[in-house]
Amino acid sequence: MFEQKKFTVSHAPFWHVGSSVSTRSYNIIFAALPAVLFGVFTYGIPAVGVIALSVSSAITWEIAFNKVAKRPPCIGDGNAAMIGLLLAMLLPATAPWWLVITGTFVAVIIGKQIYGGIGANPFNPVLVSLAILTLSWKNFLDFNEVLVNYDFSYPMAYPLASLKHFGVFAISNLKPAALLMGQQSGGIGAIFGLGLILGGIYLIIRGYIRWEISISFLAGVWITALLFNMADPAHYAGPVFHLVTGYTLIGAFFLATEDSSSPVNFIPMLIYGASAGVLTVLIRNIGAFADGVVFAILIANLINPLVDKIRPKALGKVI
């Protein structure tokens, strides 16, 4: 009788350039604590809860789906940690338990796991959930509001809104560098630009981020705004407000470059920040949002595939 013979059929040999998913994840919350920290240290104890609930119903969610699949479990990688963290540094420190637990949900379960998991996910999940948030609940977000019975040593809660709602005669009185060292309300850790700036500049050292996301997006956020200003300024605030304000700065470093998300190839890279960063002052000057950031990287994400399938044409002839 004839005996078949079974062969193993693998991959070829390759190098493995000793990076992880945990290794990233928890780079990337070690650059983020000191925004963090600053938020804490503005907000106090309404923010520790916020960020320890958006972190720990994170990883709560990601144990629960990896139950329900049968997959083993992955919180050991920081992803989850990673994406609560993120979502809470974008949120209030006044946001209540359940608009937390349900942003996590929906960054983990929707945002993430329902595509796949890890590398599978073509939005960026946490973008997803204060997206989601932002359209059902917008007045939870609303930092002006929220945030009234803080008692801030400067002027202005929330300068986007102002520009928004009153033009640039309401922000005239604000200092760039003020507002880079935390003089603004906001996100619990999207205000203090000087840690974001740091953090963007650690990941980028050590390989995590990619430098031409980052730069072309605020060089988009840049060139739209001068424009804007140039067109008229009695309306439009100048391109050093918006870089220094809102969610441009988290944006640039910790959002737009998520690795599944955004494009792998140098051009498409600078053509993925760009337009993020354009359509983020677009947004901001005649759309219906203060600030723009979370909807133009969504759109940015959306547009990715086919973004990054410009290549340089391969040298050679074909013969």
Given for the second form:
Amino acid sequence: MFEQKKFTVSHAPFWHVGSSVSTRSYNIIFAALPAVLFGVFTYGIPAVGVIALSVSSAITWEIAFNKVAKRPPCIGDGNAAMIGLLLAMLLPATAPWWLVITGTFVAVIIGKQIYGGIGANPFNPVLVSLAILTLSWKNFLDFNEVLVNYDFSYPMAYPLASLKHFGVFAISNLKPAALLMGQQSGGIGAIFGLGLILGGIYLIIRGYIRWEISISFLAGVWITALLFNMADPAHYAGPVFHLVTGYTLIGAFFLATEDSSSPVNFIPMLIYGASAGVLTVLIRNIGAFADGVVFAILIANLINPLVDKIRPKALGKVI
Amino acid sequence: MTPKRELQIAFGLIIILLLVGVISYAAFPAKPPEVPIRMYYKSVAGNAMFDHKTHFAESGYALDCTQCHHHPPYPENLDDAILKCGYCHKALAKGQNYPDSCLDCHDEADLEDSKIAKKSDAFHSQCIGCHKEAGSGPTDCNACHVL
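Given the form predicted alone, state the structure of the form predicted in complex with the partner chain.
Up next: the whole complex, starting with the chain shown before.
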């Protein structure tokens, strides 16, 4: 059936950088490595376990779905491996094996395949999965609780939780530079901000992600946090703190930029990125969760089809 | 890369990483340190974090173990005193003045007029008592408890 000679009109994304989907996936995996390796050095074998299980189970779910749906295997495109890696980067190193496997199931099957596979998912699969895990097993994702046995030279209270519950005073001794260098508690691949920035720059230069989304996301975070901070510095942390903690940087360079759930034109990309950034800080400062990145980007995914309607007028169009 | 080669890579990843993952989980189970570093208590009033190590470490508040692990008062061996608070501070049945665990070390005759605080009262009066005395450290409910 698949040998039939027919013209197939494929779905989004249409942006072409002149390379195949698999090169793209493996380049994103490559760009994530500095942050991933840092997480492995920090959290040791348990982090290796989470990452390895997450990547392998994500690919396994995908090939299993291919078999059940009687489609040709698509695991060669590396997209499932990438989803597995990104999910592992958000999880704590102590995530139990069943949580990892459930997480990749939700990401690959519910987040992506049931919508028709790569390019057809309206939401970022990794974030769909993390949101469901957060709502279902929030204790296993509470970094303060699950990382109690890790002891480093720096404070291991999750910075965003300290800020949310104890106020600006509780984070006053945290230095942004130290946080950027990964001296904080958090997800395996989300703590090393510098590594994430390097990976992001690489992906932007190679054209695998769009700088418009990353930069507008960060600008949205920065400006909103700054406004809150100026209004009431005793209650709301400064913009730099918000940039270097939680999932902000991995969100800017690896999550918000997911191709099929983000827009393709210039103005829409700016609106999409900025609204995710603004929402992130709104959720952190006045919402229910310590970190807002996951839900902020999912909501931005939701408005993506809408903002993507803003597009340049076609030249010479006749009605 | 040809599609065939891409598939081989993907299957290779499954096999190798599954092996690595299973080994990491099975052969290196995380074992808690002998002296806890931090504790995370859950209660109806919200979770509370206690940074154990910082309280006794030289680089922290340099408290003596026996300031908290207070009974027996002059232990020959520190290990005798280092028990869970709840080992002695328990909710008691009606008519009971002390828990059975006291009898590990005492005769009933010793304990005639003993009274023992239940666990959360023991925590509150020790933690908050010392913070008040030291003039630093949290004393308000919402400085320890997180809902």
